[in-house]
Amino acid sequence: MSVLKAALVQHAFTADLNANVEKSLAAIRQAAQAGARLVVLSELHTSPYFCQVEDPGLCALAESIPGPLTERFAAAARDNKVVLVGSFFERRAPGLYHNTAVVFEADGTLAGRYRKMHIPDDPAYYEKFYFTPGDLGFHAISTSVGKLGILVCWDQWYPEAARLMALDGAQVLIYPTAIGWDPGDPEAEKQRQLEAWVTIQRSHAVANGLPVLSVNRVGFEPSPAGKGGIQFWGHSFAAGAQGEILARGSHERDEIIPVDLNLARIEEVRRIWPFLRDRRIDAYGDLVKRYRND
């Protein structure tokens, strides 16, 4: 397959969990009807972004994989004949949870999963309270549309994660995401944050000669604590193997963003920009240290 038709599903979410699921299922159908063979949903797309507070009761949102929730999305992949990337709050055992991306094959089978490796702990993003860091490593998932390098949100700031996925043969880097502004920040700061987010992911495309898909949510979600909240900034986008923007969503609307990915360009780009060839793997040992002088 030289050209992969993909779709990025950018949505807002509410406290009505079943409505969130139905909204995503409808978008999957619509994307498939438009010709998509790969559909990507945003991070934790079945609920509001609950990590704005530390509340043990919210762990009840977690579910085993496979489980009733993932079975609905597996069926959607099968019924619409698409490879589907979803993002779930995984209950691995009592009191042990992960932020997990799941890939369903076009026949509904589980192609693989990725457990988020980098876990943030910032104001309104208290993910360390809920999620155990992933233990599956950085491995591309083989599917009928190619090898997918799935990473999740906070992972997008780390060039090491993208590189390891590329070294494992990924043909596309995919980042389900939930990121937004503090509404109280000045406009200049909001713009700096947004541009930094786009720039770092485009740089992963350039450094690895791979297309990148980044899918964010939109809308304002008030904090469960009753004070504050997050304005998710949308701007879901696809970049090509030289970092060029191929498609981009708005900052405020629910939308399905189609994009054609020319996978044959990976080798073409890597021939003229042979970054993988010129890596000095003999000189990178200090990268496994926390800090160089340790």
The other form holds:
There are 2 protein chains.
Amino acid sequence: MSVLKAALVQHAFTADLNANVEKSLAAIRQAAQAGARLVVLSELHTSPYFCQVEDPGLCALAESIPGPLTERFAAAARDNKVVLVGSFFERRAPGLYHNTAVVFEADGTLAGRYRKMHIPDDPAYYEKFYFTPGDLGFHAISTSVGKLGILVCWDQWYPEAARLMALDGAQVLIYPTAIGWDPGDPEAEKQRQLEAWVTIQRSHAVANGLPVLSVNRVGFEPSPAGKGGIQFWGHSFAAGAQGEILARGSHERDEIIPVDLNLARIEEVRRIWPFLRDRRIDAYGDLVKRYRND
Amino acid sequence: MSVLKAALVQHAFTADLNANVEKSLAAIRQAAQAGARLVVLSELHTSPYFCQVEDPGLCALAESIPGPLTERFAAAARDNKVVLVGSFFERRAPGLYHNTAVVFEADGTLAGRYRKMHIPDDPAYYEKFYFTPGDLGFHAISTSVGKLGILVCWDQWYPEAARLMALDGAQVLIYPTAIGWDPGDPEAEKQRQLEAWVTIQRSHAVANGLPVLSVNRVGFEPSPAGKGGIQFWGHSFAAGAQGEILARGSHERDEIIPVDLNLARIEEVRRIWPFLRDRRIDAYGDLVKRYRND
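Now show me the form predicted together with another copy of the chain; what you just gave was the form predicted alone.
Entire complex below, previous chain first.
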């Protein structure tokens, strides 16, 4: 059975944390009833995107993994017999937090976790304040539906991360995401940003000959700082092993986006486009340098 | 002066080698008269794409660099006061050949050469028969119009190559190319291939925050083997530092495509998208492995 039925859950979130969880649990149930065996949620889906400001008090949102919060999602995976990708603000120790994606097996066990390796820090995305960069590296997670290369949001701009997951045997790249527009930006800039975001992720499918799932949130979230805010742009999508768009969501609506992934196409595409055959690993050594000229 | 006026020369070629050269020289003149200071030709632009078959006799097409053939292009660069990127079948020694891009300075001197590092070998693209993989590595070439990251065709599928050029200080990535459709492929496959080719190159602009120029040939070239042949798909294009399309050619016509590159945008874009800031060089070591699981 090489066709994997997946579902991308694109949601808006509010300050009512329990309502966010209930909304996700309902979507998981609905996706499973529609036949999904892999369900992917967006980044930090239990709260508003709190990194718009630097506030030590917001670290109270962080939870242990496993813990009571992730147990609710583990139970949803088990009850609905789906492999589930969630994303949490992980409290590893007092004062030590990560942005962590978690994969639950269809029996509710924790298949693995990925701690976001590339951490952004830009106006309205002050993630370096909250999250210690991941220390687990880039490793695909084995599940009953295949080997999953889980990466998170800012990671999506780094071809190195996608490549390492492919070299680790990943059969699909999965990007839980929270990205949106600055409402003050001109329309042309907004379009360039959205197109770049789609393009770079489709390119990971192309370069590595495997499908990509990217799940973003929707909705406007005002900034606690009082002005600005983020218009999350949705557009969750699935691309096939040649980068072709298989499914895509709207910019503004809550949606469950189903997609069938033909995992047998990975090898078919890699036979006609044998990029992995020809990598010049003898000449790639400087990729571990910050810059070359100094 | 941060705006660089460039021109992409998209041509069809025939078995009349001298006519091919004369056509390129005329285009260089025309582009310079229109204001171009950088002119880019497509891959192996002095002959038909001879790699459709494996024929030792075709190695007679190879020429020394510098040599009488490249001298004609050096003179064109000098006479027209343009920096010129050409692409040649290099004869380095008897039985030792490369697919080599050459940069001529606007005074006709040889600014540098790049020997194609990733060599394809697919039906109708039997390049491994002709070309020894490059041994000069990935190094940007300094010129009077900026530092040029020259890569060739198959290299365009490798994010590693683009990244190394960016880390070497390249201000623009340049891909002389010869790629086309198998006339026997269905239309949907042709479109996937073209889109993938555009997507992966735009992604190099996005990932590295710099412009990309890609120059392909046009025209149908029958296979000397008697059936098949390649319909070169043109679509030469320029992308800006966010991957946005700045200019693009048709699929079938000889064209000189002008484009203005604002090199100051490199730093502007990298300030809002500081991807180079956050690379996890501590975790990229396995990029020099062929595969990870064995």
